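Only one chain is included here, represented as structure tokens and corresponding to the form predicted alone.
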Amino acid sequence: MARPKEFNPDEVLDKAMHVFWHKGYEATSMEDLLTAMDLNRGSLYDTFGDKRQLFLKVMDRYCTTLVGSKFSLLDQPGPALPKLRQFIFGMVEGALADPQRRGCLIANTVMELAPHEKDIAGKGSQVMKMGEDAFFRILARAKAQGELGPDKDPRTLARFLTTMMQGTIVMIKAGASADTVKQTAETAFSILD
């Protein structure tokens, strides 16, 4: 009979997420993960599989707990453009407040692994599409509520905002000043007027 797990899988997965997020996939060793997760090798492999399988689970958890919950804010009722502005500037402020400037785990992963890891690149594309769809829904609502001009295409604008947000996060990671990043977000938002 198997012994019951003496750890919370979600909690140790969160610990692994922070290691991958800080160091990247390639630079993270199994020793880094074992230390951070406070697990022995057998428990890690039995519960999560090898490093690659663990990383895919980390990406799923990141998308569910962080990305999905943030984008769900855009589905709240009320005026759409103020909510979108609050979301965009909240994301920028959050990224600027991170002392490590880790950026976005998904964007980091796509830049690091997409050229040679097609299934991981596919997962990254799914997440970016999830963001684009969330932007599309709120922009379509803004248009229906008369907040967005009739000449504005919600899908095109959603793609633009997705690209702008990913680029802004990369700028933050690269050390851009808060003023520069906020000006970029203001310029992007002005396109919606």
Contents of the next structure:
Protein chains: 2
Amino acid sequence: MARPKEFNPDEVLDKAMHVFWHKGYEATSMEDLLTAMDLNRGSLYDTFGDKRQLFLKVMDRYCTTLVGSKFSLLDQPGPALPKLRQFIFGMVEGALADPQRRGCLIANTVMELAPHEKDIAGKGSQVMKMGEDAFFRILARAKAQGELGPDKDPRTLARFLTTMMQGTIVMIKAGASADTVKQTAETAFSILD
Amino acid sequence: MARPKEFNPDEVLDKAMHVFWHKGYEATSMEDLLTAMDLNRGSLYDTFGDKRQLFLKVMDRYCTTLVGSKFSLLDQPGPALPKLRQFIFGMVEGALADPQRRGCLIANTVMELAPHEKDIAGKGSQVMKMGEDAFFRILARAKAQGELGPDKDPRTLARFLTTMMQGTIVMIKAGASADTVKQTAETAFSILD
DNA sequence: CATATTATGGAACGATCAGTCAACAATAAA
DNA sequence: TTTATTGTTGACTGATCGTTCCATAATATG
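Having gone through the form predicted alone, I am curious about the other one (the form predicted together with another copy of the chain); can you provide its structure?
Let's see the whole complex now, leading with the same chain.
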């Protein structure tokens, strides 16, 4: 009832996401966000709350639209290791394809806001843990299906891949060449052999 | 000649370093720095310039006092791989021993300020390249001394270890337990076998 | 059409930001 | 002891920060 919003909340949330992704939390001003989202102050604060609340909603949306959908592919039946390989290299290619090399919003957030903004950084850590668990599940399945040697430990390897993925994000943001990043990912993945 | 400074520039630079290390670049205010360094504004601006220049000097000091000294140990003669192993686990233990889990100032900087503050982030990237080169030198030496298999490529492995180290920093800031971090480092290091 | 409800737009708020400046203090050189 | 030079101190600046608020506009309901 009453006057309807003139904007789509998810759409403008995406706009906000790209600003935070590019500049990080602190360096992004409400002014930046208002401009990018093409909103006035009242609409933004009424709909999303203050900067912190908006950022938390942006993190949620980032996970839903960009992370979760890809991770959920890992849980589909079928050969596990090829799927895992496809996931990892898809992530790497995706991050390299971004001309701005913004990396990953979650990793950026943990690195910028831990340890002095524990609430927000903690949310990022939770997401990473979920990623590790997704890796664990597919590696456990790979082992059960005989794709992974019986001497390999899925939990250890899941942590290794998670660490490697975060390190790859750092190297991409640091400007490493696409070739070296991909070759390094290949080296890391070879640990599953 | 004339009136001498009442403070030791290196000492107060260390104080500034710890503030930036804890809160990052943007979240650190000049007020924070003045308090920690126990200086007045005039002294700070006269001695170190503005916030950006101060931060660049802090990065230099961080590299000189905390990074460079440890990396230079790698170039000393003797068995290479044990030295490399000692370096990596020393780094990991050191980062884990920090009760605040501040990670590494260089990695923090690259992650916070790339891509929107290219000057500062670029300086961080250079430092990472130097680290990779130090890894390369000791791995090349390890190969020459027969400690590393002839099928192993020092440059590829140097990039792998660099990536792994950065990932480890992320996981430490994300709050991973000391045990899992160390076990993951062990897994990564096993790639040299 | 009248009324209640929600959205919009923008002025305005106090706080804090990074940075400047000038009066004053302390030392070295003459 | 005088003078030149540098350091210290804190008040001050204009800009920008995140946030609030209210008059106005638009829609849904009765």
